[in-house]
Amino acid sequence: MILRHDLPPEAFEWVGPDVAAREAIATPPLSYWADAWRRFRRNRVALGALVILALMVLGVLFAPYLRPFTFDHIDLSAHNQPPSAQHWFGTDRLGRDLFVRVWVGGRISLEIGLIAAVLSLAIGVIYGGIAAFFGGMVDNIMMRIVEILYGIPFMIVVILLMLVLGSGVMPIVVAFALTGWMGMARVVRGQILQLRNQEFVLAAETLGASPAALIFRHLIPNTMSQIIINLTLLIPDAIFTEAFLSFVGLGVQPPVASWGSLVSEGRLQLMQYPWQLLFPAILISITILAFNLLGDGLRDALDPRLRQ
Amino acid sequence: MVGYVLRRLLYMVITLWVIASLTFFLMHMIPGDPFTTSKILDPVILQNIKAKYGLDQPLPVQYLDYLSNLIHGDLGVSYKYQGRTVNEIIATTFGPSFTIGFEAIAFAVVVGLALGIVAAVQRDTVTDRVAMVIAVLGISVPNFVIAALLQYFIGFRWQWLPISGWGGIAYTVLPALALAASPMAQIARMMRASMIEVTGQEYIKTARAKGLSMPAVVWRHMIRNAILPVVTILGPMIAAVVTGVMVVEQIFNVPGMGQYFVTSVEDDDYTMIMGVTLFFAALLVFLLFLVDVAYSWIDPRIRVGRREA
């Protein structure tokens, strides 16, 4: 404890105000996204996870031409090879290099999330953001019709829509953007309806702004971290949503190969020649794993409120 | 809650109607129909073929016919077992089905709580490192190729149970461990999120100050306070088991209701496929709307319209 009498008040100087140190910032100026990155930064796990992704991108591209086959060449007095130094992953029952086809078949599976997940996002982002922007009336109707869908199994209609579009890749990234949009609009529209009332949104509006300048200049830039970290979690859902149906046989048709439709013609010889089905299985497993972890990082990353 | 339950019970209604309506026209755009693409028919055969399933009557009164039917729980008769009705064909493939599926969720809800709790309590130690690597991996590794590998290790190299096919408990093991791995995952990871959220709560404290013991507040406290919104995802969860089940039964080839379908996609046979769809969305519609009205009872607040979660 300080004893006050040993303090006498002669012992304190008046030093002044220093203004420029009072005014100076303490740490150099961050953007909201430059703050987000440094958080992300320091997170390991979720850095790895964008590594092992950048590694997968640039496998798909580039890793079927260090060998010398194409996915769809045909070698019957090489089937069903173990991994080799001539066939790295082994063959399948027709002879054809595993090794360029598990890479090849990344390329198709990876395509079909990004796309597939981007669309789904565009028509959620859309949907969320008129129901939330609107309001009222056209809000209630439009979430009930949510609501309606949201009850429906989304996969029994993505089979009945592949039967319709037919089987390809094409059918899968309809199907799937006409059925995963669900989840974001309601995301979008609950972030919105928060928006709205903030004094910047009523600042545009009073300046005379359209509700479209509204909506897309104001609005959905600052639910971009929502949009963002779901997009992230909708990839792999995608993915996921290829490999079931190529699994199934309703996706990519033979010759093209997809990790899902490698599982499944892997799972044929399972019993004789198990590495036809553990070389996609596993490329498939790390990529859902890395975007389900890259998805944990950016939540904790972009939204610190909810870091647990 | 009568009026939240009529609620719930009208959107269920819509729900299974607009579900009905899907499948009726999707199925009618369907290029060709089942009779026209296998073999070339005498016309007048093919008349009265399509007579006989009402396929000659103009399109709003077989779409009239068939929500009649469904009213009266006619699910109609399978173009390609000649005979059977699709209600038969249900009835006999859904015991194994639904056995399956009651497996993995019972398993998936009591090993998915007991992995969210162990990590929750044993917070940052190597136990809950374990606990969610083990749930990181069930959420990321698709449930074909989990249940190929059980297949692979347990059923072919170590032969503790039954490859593939049904009779006895055995066989039932597999299948259902397949399936309960991505809701267990999820459940873990919820449970342990919420679990964690609750300590941080002033009444755990409370509870703590006036001398319970440490598993007494776990259990009376924090475990029945942290697994209600565990309950919001039991939804989706039945909806990805019943989803699931179509794969993993036709990997260890279980005579159940989602190898059918499968099957009826490959046959064009549009009854069945109609008809599976439609009891499939049903029963998920029908948990989903119970799994509502048991989370409005357990947490009123629900209840007075909170409709974001």
The other form holds:
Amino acid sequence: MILRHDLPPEAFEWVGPDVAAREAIATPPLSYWADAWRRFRRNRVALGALVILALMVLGVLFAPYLRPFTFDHIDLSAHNQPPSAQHWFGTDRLGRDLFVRVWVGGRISLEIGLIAAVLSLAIGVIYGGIAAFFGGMVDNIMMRIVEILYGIPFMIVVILLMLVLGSGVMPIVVAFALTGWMGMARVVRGQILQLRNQEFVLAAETLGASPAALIFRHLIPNTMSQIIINLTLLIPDAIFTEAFLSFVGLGVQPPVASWGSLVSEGRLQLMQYPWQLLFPAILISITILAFNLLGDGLRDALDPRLRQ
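Could you present the same protein in the form predicted on its own, rather than the form predicted together with its partner chain shown above?
Next up is only this chain, free of partner chains and other molecules.
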């Protein structure tokens, strides 16, 4: 065999794959939240639920201004009228326009749901984070307190607050915030217990980070996906609780309306005037269903264990 060593490099041609193309990045890198949003958009059910909730918020904000009535305008000459061109959802026993009252009542229900859920989330996240971080005796004592509070019926808390604060929106918000945070505390505690001994936490602790910094800058942000998912489930729970309390007469009082109080008033006229119950009940059902579907979609998008 004769080997030629005098051939210049130009005499050779690369016949394999293009090295530059092979080493190039085919797709731009995605952050965790960008990838979660991409996965969420593929879930048409969850995306539809988000659109429905956005329309619901726009409705409670602007729909009452579409009609020339106020939520407390009484017109006895137009009482118990069916849906028509003048009164789109009909009227109640006092002649008040139900379209305006339903959407104004939605403001109260959504306001209670959002505020109560956020307060419960804040209390539960802080409580569960502290219990899981310090562990040991602190964790045992704090979790035993949670178990004791679980044994107190919710209705007793509401009735006691009604006696102290009176009836209305604030007692409902406070009652739900005082009882709804315990589930969130358990979720956050479980997540932080899994992260407590991770390398990034030990590194931050070695560099001198305080317990507060470790909890609020390193541990809780890494549980944000579970927190967001549980928030979407807390909101419909708070809305349903408000509707139930208003239905039994412990919620908002006339002339202020909420979906629960409208359902309570409509049930008295169900056989003769069913539209008075139908419209607020439909909006409650749609809102709660949309929040639940949104929560399922967020769980699929944010939980890395469910990625395919």
